[in-house]
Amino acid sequence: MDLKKIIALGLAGIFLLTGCAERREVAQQMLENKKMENRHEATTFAMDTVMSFIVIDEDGDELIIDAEQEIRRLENLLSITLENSEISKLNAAAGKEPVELSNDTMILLEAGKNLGAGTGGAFNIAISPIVKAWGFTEEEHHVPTREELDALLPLTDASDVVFIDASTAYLQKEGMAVDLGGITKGYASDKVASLLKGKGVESAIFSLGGNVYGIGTKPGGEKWEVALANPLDANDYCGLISVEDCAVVTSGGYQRFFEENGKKYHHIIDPVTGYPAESGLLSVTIICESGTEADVLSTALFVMGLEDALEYWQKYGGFEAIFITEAGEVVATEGADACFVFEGSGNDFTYRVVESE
């Protein structure tokens, strides 16, 4: 709770009921007090990441449990590291036979393939053999040779992920594998938001490992605030993003990486080269109504680099973005600027806004 609210709540009990305005003010304050009493928080670990929840509702504890159960249900379907997940079964049958899948898995496969195609392949659900070669799947890191990567790249064509019917998919080449890690948490955030809203929640915010979704506003009517991390300092941030009924997703090379022989290798792979993307960007943050789309775009635009990413935004729209470059520049699209307060000047970052054409 911020200082202003603490003071406001403390003074609420000493207002004198001398008129209608005072009665309305006290009634409003009592309502806010009640809502804050219904604030429920929890932290859990799922999908290989820490997840946190704040729900403002008298049944908040039970609702958070419902959200956790939904996330674990999706994890059991979609995780590439769980042997009995549907994705693992699909990968094991690559080049052999089609696999019947649940509705959620089919939806996410189709969304990942279609959204990836829309980014010109910058996002690629079939990149798994390359990611595994770098050791990011099992976190057993290794720098593959150019020969290793060249042998694997033919197995990463997303067009070889085919849909036999509404419930059956097939990977056409043996050795292929899909990895939905770059879209699953975004999809899960959409599902959790839908679940909570469907049960009457009007105020909540949750973070699924950096995939943030805000429902409504804080009890006092202020928007939720999400810190934009400083990629160069884990204890610092570059500004605050105000959100209401939307997702905020950040991808960056600083989040998962390893070093070998003095060189840093991060987990965001360029599907063309098979190497970690060298796009001149430190992070990309997407602000969008759809967590699924935001998850995909944060990765794809990171791979594209600033110039191509801004061209994509100008052409397609439907989202806003904040980029942090290796040159120390924070670049916001005009819609993002409207909900962003830049606070990175003290850390030698500069700031500019790009307007739509």
Second form
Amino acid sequence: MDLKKIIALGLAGIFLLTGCAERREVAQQMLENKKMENRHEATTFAMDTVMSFIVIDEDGDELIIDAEQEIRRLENLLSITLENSEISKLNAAAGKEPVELSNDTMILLEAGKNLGAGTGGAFNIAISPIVKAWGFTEEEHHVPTREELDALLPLTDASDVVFIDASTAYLQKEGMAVDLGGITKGYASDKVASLLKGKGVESAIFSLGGNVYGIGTKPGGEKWEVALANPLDANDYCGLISVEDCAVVTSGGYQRFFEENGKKYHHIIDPVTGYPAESGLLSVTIICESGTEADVLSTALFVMGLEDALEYWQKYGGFEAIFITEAGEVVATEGADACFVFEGSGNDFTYRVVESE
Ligand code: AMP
Ligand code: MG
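May I ask for the structure of the form predicted together with adenosine monophosphate now, the form predicted on its own having been displayed?
What follows is the entire complex, opening with the chain shown before.
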């Protein structure tokens, strides 16, 4: 269960009109009040996590229902635990036969495979046998033996996920399986954003288990604010990120883990070792226009560790990032710093900005 703390602050705003307020200001305030009346909120549970929505639109309630339906439609296609999902069928047919898939499943498999290759395999859609061995898939956690992991690692080569044609995929080895848990919520956030925008929504923010997407701005024109969770304290945050028409996605070992013999084991696997990534990072937050890319990158850069992640950012760009390290540092890329207010002084974090070269 996600512990991500997302706060969309200040929506109500405080209007301080002076005695000599001009008509235009009054009109503006009336317009803003009207928009506030159109504020619709809801929280639901889907994709194994908590999802919350704020939509500013007179049809907000119906639009949130549309969004939820879209999320459940995707969950029914992409879930690894629902027996009849397309992903479950693809996994069950591994090494046996190709499987015909719907457009969304194909898009996500291809995006996951290609983006994953771009991260040098740090993000790996074929990681499922290892995730399962640690018990994260069925929530029956235990530490697997080294032998068990070594036997499974050859089954996690993403290049063995092949596309026969535009609507057919095949897992080439028996025992292989794909796990889209590291990308599905980001993809769903893109789909929900385009659904809402397509219906004329100009102001909304929603969080699909911590995969946040902000559409437009708050009714007053200020940017939406997303709290950067303190990975060491679920009731605290390390600062606020301002967003407008973009995604903010965090991956962190603190979000899903279990303890055995006093040691913590989290859910983000280093595909090289088969062990939970020990990269010196507590969390990685990606800010970028595409929720799908942000989701892939947050997982991948967590696996890479700070040094390789910054190198990746310098080389490819196209996103901004905030890292929180085990050493207590909050490190922001230049563009992330521009939309982030650090508030870590009360919790012993220090702050550093990395410029692009
Ligand atoms: P996220 O919360 O987006 O970082 O995704 C973590 C989830 O993605 C895990 O619960 C697994 O289902 C899956 N996963 C774990 N390690 C990896 C990896 N290295 N590459 C791709 N998916 C992974
Ligand atoms: Mg992810």
